[in-house]
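Take a look at this single chain in structure tokens; it is the form predicted alone.
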Amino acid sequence: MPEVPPPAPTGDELLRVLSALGNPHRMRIVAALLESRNYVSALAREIGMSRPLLHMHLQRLEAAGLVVGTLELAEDGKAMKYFDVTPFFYELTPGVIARAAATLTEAEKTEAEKEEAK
């Protein structure tokens, strides 16, 4: 049976995945994501970046829907938020470009805006 390709994303979905894959660093954590999930302390250590940076930048992702944290309980009772990677695929071609514009709506036309104009 012939593989199902993934549904076209929204234009607000597209610029969501585009803004958090546009930063090196978070490009860096999904690849570090990819070999293993982790928790945030030794990710940051892993990457070499502060922890609430991190935490930041996984904020991001977790919101585009290209990572998920889940809270975990530790030997030591201690809570730990773990982070995995969410399978994506995303083919960007002009005509994916063109049919997710189309259905933008006015706060991620007015969002896309502001990011322009820095």
Contents of the next structure:
Protein chains: 2
Amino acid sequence: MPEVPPPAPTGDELLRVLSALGNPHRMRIVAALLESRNYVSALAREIGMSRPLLHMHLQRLEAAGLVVGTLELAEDGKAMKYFDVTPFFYELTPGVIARAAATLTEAEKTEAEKEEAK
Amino acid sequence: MPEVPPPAPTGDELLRVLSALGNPHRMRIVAALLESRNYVSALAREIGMSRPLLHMHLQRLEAAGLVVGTLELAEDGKAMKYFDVTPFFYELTPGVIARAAATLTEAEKTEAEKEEAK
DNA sequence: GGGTCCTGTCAGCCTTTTCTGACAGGTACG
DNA sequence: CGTACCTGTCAGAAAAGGCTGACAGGACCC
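What I would like now is the form predicted in complex with the DNA, since the data block earlier showed the form predicted alone; can you produce it?
Below is the entire complex, every chain and molecule, led by the chain shown above.
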């Protein structure tokens, strides 16, 4: 098994993932898409959510790399954007969090940076 | 290996954890506490954050079970609340999210739930 | 007593996120 | 043509989260 994924996500990456998954609607979206890929309008109807709102949530999930959308042409010529769940895997432990926090770019932070800057 | 951690967190639990960790300040707090336990005021100074604000973040982390605070009496009689990081462990995969999403209580989902609960 | 630490909480502001209702475009079918 | 789907985006309202400054109490030391 050559697959030895180094569990060392960037602070920013992990932050995107966690804040993306830390939302009930988005958790449900992932669950629904895992059961069966779907396109935006149908998914919106399925989980009872307005389309613009779902669009926003999907954007957030895709930005975090948890979901991918592909624009496909149906037989009848309609353009439909199908979304699939990516096989992501993250481990959440104090160590992982600490290592990630150390690489947070998160704009001008306090003492640490200023001290270093001297 | 008797260690077979059942990765089946409740929807609500996982939601609390993810939204707690999905914040740069709180990631940093966990990182700082992992390096060395500390009490509120000192930690506030260390990471350059107002005490009431840190208090709120610690509350959120503790509610998620990622951190525990114990009120200890110092020699000089001062009451200080020391915080420690708990050895938490969560796996983040599509399947885990889906299973968790299925158990989301999602607070007051109208009276429908209460009706169902009967 | 006054000063210095520690703890906690509160009202109110400010920023971000969430959400809705419109609007835009495209292609196909009757 | 109008209708029915699909896609996207926008302004602005509503809700949630983040943050500050002030206040409360308690225990110590000078």
